[in-house]
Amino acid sequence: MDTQSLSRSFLTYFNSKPQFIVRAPGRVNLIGEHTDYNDGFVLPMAIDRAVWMALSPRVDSLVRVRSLDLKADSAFELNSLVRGEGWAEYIKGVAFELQQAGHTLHGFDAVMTGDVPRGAGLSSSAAVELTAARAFAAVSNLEWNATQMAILAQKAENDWVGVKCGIMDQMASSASREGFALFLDCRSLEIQHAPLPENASIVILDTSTRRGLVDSAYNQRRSQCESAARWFGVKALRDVSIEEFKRKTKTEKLDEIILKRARHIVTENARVLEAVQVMKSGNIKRLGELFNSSHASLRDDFEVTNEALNIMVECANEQQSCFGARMTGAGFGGCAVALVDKNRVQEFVNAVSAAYRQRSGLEASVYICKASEGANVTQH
């Protein structure tokens, strides 16, 4: 992103220069999936696609900011916050969740923009919330802590805006460190920072193909896990392992669809603690391995790809340059990642948005990204 760009752009709108620029990145998640809400464990990382705010504080308690991509204004007053609609509830929300939990806030002027595809489920929706709570701890003078401030910015976007999300988006957008990926403990919020592998290049891979039904069917999976932690008699699937789940299995009968539910969360989970191992060790094969079979995993058990995720994944795995490939998000649409020898990438990217065209009769959107720093501040 051009910083000089965006001062201009405050320059136009505030007539000065602003203070501060802040920025928070989008997630895509490398393996971990529909774990979160069952305690268990995932692997985000941060993408080199962020939102940007630069910003100045001011005197009263009034916050303006300018949206450079949707070329709107909005504007309201800390001390009145007052439920709306659109682009401004996620940082009206951070403001409310923050001033619930004692901080006092200041008011400022801000324009902002991003790169992160609306709707891919790379999660803009996350960025934008940590750039809010980035720029009120900016104009505060609050202490930036990464966890506190996901914490605050998941409960604006599950009580304020009302979308029922868990806490990785978030934690990814807040806490990521440059080159590695965030192992997430979605129970205790422990948090370790996971090397990627050097040789290889994370590609995501847009399906154009956006989520129907997600709602129903992510409230349904959701009632089915709980159902199969009640039967395993625990608090959580995260607390059942592979072992337990054969023996209980194989003696007492357990209804098949839920069955299937459980065993994805149940290996996910293991492979997700793996996957952190084998990142440890450099083994980019095993790697790749753990993606296919958790794309696989989310196919047969879960039931949560569509046919559009499943050539994706297909034409992916049929280039020699590819480790591996699986859906990612909550399914039904979106993007799938893959993982990519680094020096083969665009011969990978040309070869895939080739056949997947061929297969779907779509075009796909390819990202070639970089694990990024999480949410961050510069003063100008």
The other form holds:
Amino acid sequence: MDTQSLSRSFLTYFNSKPQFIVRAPGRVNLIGEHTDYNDGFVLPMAIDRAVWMALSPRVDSLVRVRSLDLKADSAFELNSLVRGEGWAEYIKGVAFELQQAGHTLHGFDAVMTGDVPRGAGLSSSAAVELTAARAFAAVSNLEWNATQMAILAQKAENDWVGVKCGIMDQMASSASREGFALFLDCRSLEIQHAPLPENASIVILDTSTRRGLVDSAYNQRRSQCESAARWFGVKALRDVSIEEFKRKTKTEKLDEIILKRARHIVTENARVLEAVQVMKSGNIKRLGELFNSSHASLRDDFEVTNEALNIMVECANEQQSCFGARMTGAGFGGCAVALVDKNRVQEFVNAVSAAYRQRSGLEASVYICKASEGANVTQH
Ligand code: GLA
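With the form predicted alone already on screen, would you show the form predicted together with alpha-D-galactopyranose?
Every component of the complex follows; first up is the chain already shown.
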């Protein structure tokens, strides 16, 4: 992103230079899918695509934001927040939660832009939320605590916007470190910055399919997981080991669908823990195998892939340069992520795009990505 042109846009709209530039990235999840709302483990990384705001504080409590991408304006009063519809709800929701948490906020003028594809499963909404949190923190002089801000942003999404997501996306956008993946325990919210394999590139493969009704399917998976936890007599599926899963499902009867959902979560948590270990030891081959078994589990047990995702993962795995691939994010459409030999990444991109086009009739978008820093601010 060219921050100078963002500053110039601010100047055009507000007749002065901005005091701050804030940014928060989208994310790709390497492994640990649908485990966050089961108190489990995830391993996302912030990507080098983000939402940006140039802004200056106001003396009053008005917030005015110009979205350069949507060519739209929004303005609201911090003292009388009213729920509406559209992109500004993410910003309002964050303002609401910050105030609920006892912070006194100042208004601001801002221009906003971004390059996280919307609706692709790369967490553009978490990026907007964390950008807003950074903006309010900058103009209101709030101490920045990445974890606390992620929790508030998630609350904004859950309660103000009305989407019952887990904590992964907001934590990835908030607490990631450049060059590392973020290993997160979604129960304790403890984080570790996990080194990425040196000889591999992380490639995002957008199937260009988007499915409606994701929310209801997502909520259904959540309640199936809760039923499973009750059956095992635990607080969340995080508390069930593979051994315990095998023992209990062998001797007692569990509904087949609930059993499959639980098996995905229990095995996926184990895969995340192993992935962190193999990344440390540099065993890319094993990491790729874990990607592949995660995809199979999401396809067969959790049933959140679609045909396009399955085709994309197959196309990726047919390339010799690919160590492994899987769907990433909530599923039902959106993106896959592949682990690819760094020296052959361009050849991989060309071959997969062609194979995917041929087999699905669709055009893929491909992003070779770098692990970037979580939400940050610079003063101007
Ligand atoms: C969406 C949600 C996350 C997480 C993933 C699935 O991205 O926002 O909280 O549950 O799906 O892993």
